[in-house]
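Next comes just one chain, in structure tokens: the form predicted on its own.
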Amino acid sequence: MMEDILRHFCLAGELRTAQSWGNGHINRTYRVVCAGGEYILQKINTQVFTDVEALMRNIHLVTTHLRARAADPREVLALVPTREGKAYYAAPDGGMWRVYDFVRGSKCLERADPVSFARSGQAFGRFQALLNDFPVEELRETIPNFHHTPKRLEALKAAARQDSMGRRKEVERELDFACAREDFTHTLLKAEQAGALRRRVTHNDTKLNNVLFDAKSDEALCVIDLDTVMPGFAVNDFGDSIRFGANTAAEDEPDAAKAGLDMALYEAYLRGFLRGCGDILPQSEQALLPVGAKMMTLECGMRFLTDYLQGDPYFATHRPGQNLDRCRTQFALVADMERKWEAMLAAGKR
């Protein structure tokens, strides 16, 4: 089987190994070592994501003009094209396949210490700076309203009043959480309307483990899973490296009462991020980083509960009620984010 799918791309030798790679919940990834060179293939989760050539199309839009500034052809994931000249290849039986170039020499951290956690935030904002100049009208949602904080709510009321797995009853105290802060999720919607937010191009996925670092060096490298580069808010990608990354639990602990803030990761992160974006954001932008850090926990934490409440079909799940610790542990954190709000919002101001 999978000598048959890696036969439609321009691969360089015949195929030594392929085995399972990273632990990401959309996609299923394999690690791929020819003769002549080393790469990543996905199947894609078209569940998910139900339009792949505009995914794709995407994709590569944003990687070409990517590497027309890249210093390093390893700063850039690089598809590479089936025998047809594509950039995906469509099995038989209905499958959707990628390959990027594996890229050598990198490392991926899941957890973070100030350093490593400043130069991921540096990573994402520089992504955001070469990226600035991109006509984001040219890019397609590739998951309509994927961050639409209050439409994401109505989907979590949607989710608890079918209540299709009789879960509801274990989950109250946490409906009740999200329902109370819905006046919140609208808060930056009425910011752009405001003209104080504009839409740019976003990554949209912007935890820690979605950056590779030099083996050597240790420096930020490359910006991976790029399959939510679509319009979106700048802050939203601020706030979701931190809600995974500035989190003092993992993002599945079981003891929600671990989670919080770290908030020397938070000041951090706080600083690459606005050293990569340089000039930019403007002071309107930078004022609202707080709330695209509480939006984001907030957003995830409800889809987390969501899926909970529908069975667990979208975030991959290795045991029972994993879905429902995720929620919890976001929650927790927005509590904490509420209870350190002057000191987030003082940060950055200094």
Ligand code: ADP
Contents of the next structure:
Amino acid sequence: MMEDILRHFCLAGELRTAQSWGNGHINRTYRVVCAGGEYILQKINTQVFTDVEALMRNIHLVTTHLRARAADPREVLALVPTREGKAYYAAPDGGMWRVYDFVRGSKCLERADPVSFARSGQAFGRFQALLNDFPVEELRETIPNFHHTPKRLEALKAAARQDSMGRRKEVERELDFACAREDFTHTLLKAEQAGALRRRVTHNDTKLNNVLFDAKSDEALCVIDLDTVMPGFAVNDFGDSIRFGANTAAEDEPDAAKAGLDMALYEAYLRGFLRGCGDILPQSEQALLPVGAKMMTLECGMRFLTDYLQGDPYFATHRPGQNLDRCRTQFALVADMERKWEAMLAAGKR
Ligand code: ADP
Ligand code: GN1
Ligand code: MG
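Now that you have shown the form predicted on its own, what about the form predicted together with this ligand?
Expanding to the full complex; the earlier chain stays at the top.
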């Protein structure tokens, strides 16, 4: 029962309502209204996040760092402690729960026009800039090799070899598409070895619905979903936003032919992101932003395909074939980026 979970947290007043909330693929999220406050309750996905203690420690450290630099308290996620003063509640059945203040007067977008998309870019860029002086060695890797794209390709190949659901025959074309880009998957790791980019504190899951906007002013307000904040590449944070927000189709659009790169959105996000980063991003990293966009799109497509082959154990699905549709929109977007590659490079030089 929801009440049994909620009574372990320091909430203000009687519980009024609790309803499922948002479109996240990983955690189970509820909006909880009490007599004296509104909250977000989440059941943490422990299949995905096996070390909840380390995960919640990361979030505590990062939000504390950000809060010291914020102008408005609504800019930073605020954890609500349990009655024992802990950041999460471990239920007897093994369920792991946490509560945040609901960010009042905010809204979440699934699609954006260039103006709001640029604002989200600025928020994610600023997030990185504010964490530039955070001691990176303090953070635990919540999911090891999260954006190690060559390892993601290996995992896809293994799932295809195993073919536990008998779905491989439907996806030979998609498998070939991914394998044909094997060399490309090494680009960023090689650039790191060559000293062209370095690991920073990054968000690693920068999709549009992981930033909240002010419902009145429409300004970007608060970066959320901090589960994957850990060392990573800034260009991948840029790229994951492009993958989701600059696609002409929804992530799970069944007609992949509708997917493609909207250059106006790409350029808008680029400007916002660079503005938010300030002066932390050297030219050598800025030159790799298009690579980050293609890398995250290809990688996410491979992850959706792996999940489809394995029977959809990882990403929440609401209908059969949804992960395959998601994979196809990502690969169609990769193909369109390849067609528009010169324009993507040129956008960075203006
Ligand atoms: P997931 O990892 O499953 O994506 P999120 O932490 O992103 O989970 O939460 C899912 C959704 O819930 C978000 O996209 C957003 O719409 C909403 N949400 C999360 N935290 C808050 C908050 N503190 N205030 C208001 N809405 C929130
Ligand atoms: C997941 O948690 P959510 O829904 O914001 C996933 C991201 C994927 C994204 C695809 C921890 O993001 O890596 O890019 O789905 N998060 C995790 O939509 O795996
Ligand atoms: Mg999310």
